[in-house]
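Let's start with one chain on its own, the form predicted alone, as structure tokens.
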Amino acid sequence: MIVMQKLFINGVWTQGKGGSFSPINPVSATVSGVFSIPSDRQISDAIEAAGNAVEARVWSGKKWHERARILEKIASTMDARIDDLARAQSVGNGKTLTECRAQARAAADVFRYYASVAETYESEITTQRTESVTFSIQEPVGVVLAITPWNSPLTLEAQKIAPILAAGNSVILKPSEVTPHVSCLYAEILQYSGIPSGVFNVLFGEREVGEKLVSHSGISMITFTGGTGAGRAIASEAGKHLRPVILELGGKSPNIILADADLDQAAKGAAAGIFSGGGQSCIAGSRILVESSVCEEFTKKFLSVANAYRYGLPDDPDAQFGAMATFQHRDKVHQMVLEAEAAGGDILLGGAIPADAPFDVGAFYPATIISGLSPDAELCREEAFGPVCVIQSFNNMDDLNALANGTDYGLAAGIWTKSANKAWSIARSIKAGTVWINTYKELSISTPFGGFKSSGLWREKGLQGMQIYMENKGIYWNFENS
């Protein structure tokens, strides 16, 4: 019997009064939990509790080093519960336990990093240009609404919760209705580690709950990771209230292979860039752009490497990736592949829904490579968000520049070359927030992350990723008149 999961409001697990929903495990096609939905009154209660915590300074009033100690305790507690965290993510989105454990460890390190940032953070006395001594200090923005996606809730929720808390704010976390499981463990761990009541709250629900939260007058700031369409809607609503918003949205990232690259390394890097995690990543290198003189040779090497990428059940240690997060998403990915084939694309690998047991039960999809599409084909412009990539060739740097920047997105890019001059020139010309050279998909919590164009607004991670959740205040003090 599955017990309904309660909401976490003001430090108390509370039965939702707005109904319930039941996400589906994409591996077994069975219900993975039942989660209660808040009523309108409970939404306001949670936001009021978070606001009261801000006003009472139960968290922001703590010294920086005191907040740092609690963040460090959260990290240590997560370290002790790696397997619990991993299984909570895997049951929701079908990822392998190997990947989920790695992400759980990375999520703990996010809290540890921001504990260090809080421990060492300094305000400043600015250069005196008047009679007064001038100070620049930062204060918490208030109640921050964090809306998170289903692909990697462990790391993506940590990347929001940790800096928001380090800056002294209260949090309303609204996880994806596909993967709400991880947020329950975060609530347990944060409460155990000493986060005061009201500072961290979790509300489950689908789109309607998110819309009510976004429009609520008690929210001070919104941070959202997800689709570009939803991001635009959130930004529009936030604009009505002059409410700051951070958006980390979609991508259609190019992975560029020049003729002078180490093609064996490039093939391995390109395969990892698109097929790891089943391609369900905003930074997935889904457009493989290859210099025409080596395109045939590279494609053979790439196919050989990609052919070894196998989907598998979560507990299979040899599986490179697991199921798609939902059956609806798997079907959408497959439909895009079928439409690409109808538009003249050649399916070089994959492209079929598995029919063999036990994978016919789940939302699995194979590593898929397509060539022969025109640059204006949908699969060359819009992300499939699955293990699907297109190969395109270019003749010169002008061709490359047009292809690389020829989408509405600008999140990430990869460059494979032995020429430092070419690497630098291309890296500067690509409109993307992250550029990897002779590597791909390496990530660091210390380095700001975000996108250009329709890939988002502002940056997460790094010192900047905490400062964005604070308001700057200038103070002028005339000591001679004091």
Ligand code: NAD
The other form holds:
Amino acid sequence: MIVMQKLFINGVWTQGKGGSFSPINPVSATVSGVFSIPSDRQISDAIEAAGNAVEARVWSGKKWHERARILEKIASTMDARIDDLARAQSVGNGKTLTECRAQARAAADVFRYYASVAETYESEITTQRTESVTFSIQEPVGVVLAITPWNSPLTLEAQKIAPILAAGNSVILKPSEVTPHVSCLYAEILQYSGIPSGVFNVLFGEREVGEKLVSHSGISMITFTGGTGAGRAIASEAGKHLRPVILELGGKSPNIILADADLDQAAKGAAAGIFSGGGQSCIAGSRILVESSVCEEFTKKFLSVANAYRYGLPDDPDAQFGAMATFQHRDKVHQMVLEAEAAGGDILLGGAIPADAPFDVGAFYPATIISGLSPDAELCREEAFGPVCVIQSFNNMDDLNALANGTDYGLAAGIWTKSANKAWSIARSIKAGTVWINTYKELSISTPFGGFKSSGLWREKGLQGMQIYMENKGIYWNFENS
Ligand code: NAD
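Here we have the form predicted alone; I need the corresponding form predicted in complex with nicotinamide-adenine-dinucleotide.
Everything in the complex follows now, all chains and molecules, and the chain you saw is the first one.
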């Protein structure tokens, strides 16, 4: 019998009084847990507890280096539980354990990184231009609401929780209803490592819980990662309350192959850029833009690399990716492929739901490549969020610029070329928050990350990824009059 998972409010596991929901494991098609939902009263209780912790300064009152010690302990506790963390993610979104273990290690490193940021953080006495000595002081914003998606809760939640805590704030985490499992371990590990009661709270639920949280008067700031539609709704509600909001949203990223590129290397990079993680990544390189003179040659190489990309069961060490996170999502991806075919696209690889055991039971979908679509086709403009890419060709740099910047998104881009001049000029003309040159999908916690246009607002990661969760206060002190 599956026991109903409680909410984590004010340091106590608490039965939710607003009902429950049961996510489905997308590999086995069975229920992977039962999670309780908070009542309106419990939502307010959690926010009040988080606010009280801010007022009482139980966390923000600790010295920076004391907070750093606790963040370090979270990292080492996570290191000791990599397998538990990996399984908690895989059971929710069907990713391979190999990928989940790597993400669990990366998530522990995020806490380690922000421990060192906190340890070494310096405040400023600004240059004196009046009679007073002037200080620039940073204070925690207060209660930060973090709402997260299902594709990589391990890293995406760490990227929010660690800097929010490093800055001295309290957190309300509302994980995706598809992958709430990971957040239970975060609550356990953070409490064990010494995060005081009330400072970290977890509330489960679907969109409705998210909406109630976003509009609650006790929330000081919102940080959201998810779809662009939800991001717009959240920003619009937050705007009514003048509540700051960070948005990390969708993408339709171009991976650009110039004629002078090492085509073998580019084919490998383009395949990993779209098919790793089953394409369920905001930065997936889902548009392969190839200079026409090498398009045929590149496509052959790309197909041969892509052909070797296999989905598999989570514990298969040779599988390159797992299942899609939900059946509904897999069907949406497939529908987009069918519509692309109807719009004149040629399916060069994949494009069919597996019918063979054991994959017919789960929400699997193969690596899929489509060519021949016009740039205004849906699949060339809208995120599929699956292992599906389009190949488009261009003749010159103007063509490329129009194609590459021709969607509403601006999250990431890749450029494959041997020409430093071309690489630099394209990197500067692309409207994207991250540009990779002769590589793709490398990520570093010290490098700010986020999107242009409809891909988001502000940046996570790096030093500024912590400072964004602090208010600045200028203090003028006239010592002569004191
Ligand atoms: P989603 O927008 O459906 O849901 C994300 C979270 O928001 C969930 O917890 C959900 O319950 C909640 N939610 C949805 N609508 C809400 C509302 N109106 N108010 C408050 N909360 C609401 O996204 P998803 O399907 O879980 O994730 C996939 C999307 O996330 C893709 O578009 C992907 O590109 C994006 N994503 C972006 C990044 C990034 O860093 N830019 C990273 C990963 C995923």
